[in-house]
Amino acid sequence: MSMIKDIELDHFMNGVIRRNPGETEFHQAVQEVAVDIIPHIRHNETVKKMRILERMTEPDRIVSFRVIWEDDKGNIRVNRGYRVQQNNAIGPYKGGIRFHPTVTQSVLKFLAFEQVFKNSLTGLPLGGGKGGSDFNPKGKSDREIMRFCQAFMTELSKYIGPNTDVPAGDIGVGGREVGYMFGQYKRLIDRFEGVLTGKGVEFGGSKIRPEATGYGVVYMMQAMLKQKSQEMAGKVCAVSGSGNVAQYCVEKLLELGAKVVSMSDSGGTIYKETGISKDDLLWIMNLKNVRGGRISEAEAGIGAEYLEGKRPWQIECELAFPCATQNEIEADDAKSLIKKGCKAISEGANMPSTPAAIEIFREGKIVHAPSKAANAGGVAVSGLEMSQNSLRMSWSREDVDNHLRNIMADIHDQCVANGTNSNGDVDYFKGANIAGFEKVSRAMLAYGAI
């Protein structure tokens, strides 16, 4: 059986790599899914004949466009914009816009492919897509960012709409950028419609949208612990990152009585053995969100130890929350986490664990929720924002949070239902991949060969 599986998987991945040369991030995302889906569909002749998995790996379309803008010195600047519209079998394309110099077609294709499964798991009628630009907002003035966002939306507006493609924010794109883009879209089409999510609450945004991804990561861990008859209170937690997802992950962990001992950025990690307090978190939020500082400043600011050039995975912890970036947990990090006592992982960043790390966690019996399940809270509340826009209503913070809790609990239950092995252990990667695939697959089969 394993030899058959390896041959089929190798044949499938060779085709993906041949059609998408050099796109290593995309190859990794597809393999992470295919390793579970290929055995799952081995005896389903209809799905195999209709080549559903092959069709899901091929985007419906990829739009690439030039973005021309003028900086504060009057210089003309040129960037490249993208929108990957991966699959709309169960609803309009939905996924964030990322502004970062590392943005490439491969990165956006991996994110769009994963978004299809993530959106399927939420239970909301949302397809998957992703977009962005190699524009770097760091060091730019508000006026420069506004001009870039307006130029970007002038091109993107031709391909999106409330029933076609509904982008949101991502790395480098927060409430300010979404506001600039929404304003330009409204100017261009002369209509007020819910074409973007992550908007300000004053013009159609949803309460707790900024907090949703970080909160959802914790709700997923809470459900996994409950499955093991355990609670969050008192657990020692290592968190990576110090951006939006990490900040609200820490906020919710503290609210639930956990002890958070780390945060990080690209320069290194802070470690506080006594635990990061709520006041410490507020200080870090001000450092990152207002002052634009580096996490190293927390050594003096809150009395934390700064580990230059280090990731948090060398620290003793019971629970780990990677909330920084893709592939931040490598094989050696995985071994270190197990050695340091980690028992469970909930992924806040997109694809933060390498394939080698995932295999080590599986062998070590670590309870491990993949990002497509664990960080679905953001897109879930974006979907709720779309519903509020359609209804011309605004729900309370409590209502949205309750919806989010229920969605994350349902995602957990789908993973358990589809990923419980014969020995009773739950493989959350397998469960998330199969559950996400099945819903999209059924819709694609219903449409025929299109």
Ligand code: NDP
Given for the second form:
Amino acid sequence: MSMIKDIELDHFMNGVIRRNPGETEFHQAVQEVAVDIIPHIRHNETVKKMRILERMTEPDRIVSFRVIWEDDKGNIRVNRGYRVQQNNAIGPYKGGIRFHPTVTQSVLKFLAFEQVFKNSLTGLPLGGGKGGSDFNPKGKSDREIMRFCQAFMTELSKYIGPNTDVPAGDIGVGGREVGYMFGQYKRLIDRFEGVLTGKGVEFGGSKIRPEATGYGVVYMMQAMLKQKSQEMAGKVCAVSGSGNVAQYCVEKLLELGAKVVSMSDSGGTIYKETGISKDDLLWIMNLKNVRGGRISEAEAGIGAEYLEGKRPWQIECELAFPCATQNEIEADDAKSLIKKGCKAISEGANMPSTPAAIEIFREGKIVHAPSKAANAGGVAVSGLEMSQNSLRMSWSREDVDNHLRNIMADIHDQCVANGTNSNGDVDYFKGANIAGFEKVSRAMLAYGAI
Ligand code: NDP
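Got the form predicted on its own; could you also share the form predicted together with the ligand?
Following is the full complex, with the preceding chain placed first.
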């Protein structure tokens, strides 16, 4: 990212802001891409004339719908559902579904936009989309979750299909929710087809899909360390979040001999100076996946220190893995991480660093993999799940894990090939943006003005 004022970039961003008023998360995600793509296409008259970047910022379509469900007390509840179908130039729309009270059209548009580049980087034929609802799953009974998922899918089923749009999980949507939604789709459409990924292995799910995003985040870090002739073993790691991505990120880090000193949730952070053990992780998985508890309970449960209302970025670490949510690393957090010895970051959550934080990391020469590259392992294995469903086959854990490792290594290499600066440093943001853009852009050019 150049600090020199870029008139073309300003003009482009003004247009995006004017056309999408108030959608700050979406503006942020587009800006993060445009800073690299506008200079990249500056002398490419064809791409500019065909308005490829402008077209990529305009979703193919957005559907928004009412979701009506009944809670356990017999009250009728009203939520809003969405599906943003961003771009299908290189394959069917693909991207997760998020259930969280902070879900808005802006949040889903930022996620869908990022997803287009991420899916392109995987090398698989996947377009980009995202969906969700402002439904809050916290504190809901299993029956309420089921009724909500069924009501949501009753409407969503009209817009998706194995060759049109294939949703998956995200925040608040895991295996249980995917199971309820897939069941409802199957009941409505009366066909058994791979319309969702992240399914149970008994009904078409891929092995390693639950682990894929977290494992991939670590494989990306491993590749970045290797580039600097370093290893993961012994490294002190700060991880945020305690959901799906964080859990399997920690599992893989422990397997590779790293020392993980933190995890968190929206209430606060746990810090264990001696390192979270495999047994501690199992305890946390049980707390979060079975009991639905808060991370504060780990103070008594595994003997960790609980830092109420705090994020893990004040802790001494060499490597950081933000795996909770967007904008969880702000400028002060970035400064603190550098001060505490952090040398590299692999983003598990989508867009976890604010623009100011990214700039601070860049100035501090921190090795920093953006989410669109680092967390692409999840959607990559979802792509492999689609292939297995089409082939009516189920591959072994080893097969899927090998594919995942190769895909992450390839994403790393694409970042190096497209993001190496003249001084030899790799700008992983630039590399991921350019590599992701190129493939989609070429397909869009081939189709003409549509
Ligand atoms: P989960 O719902 O399993 O876990 C989310 C975790 O993040 C929880 O610990 C949650 O804490 C915390 N969190 C959520 N919102 C906030 C917030 N506003 N402030 C602080 N903490 C918060 O989701 P995932 O692990 O699936 O997703 C985590 C991130 O990874 C998201 O950014 C998602 O988009 C991204 N991602 C996920 C993929 C996947 O395959 N699941 C694929 C690629 C990216 P609490 O329990 O208190 O809410």
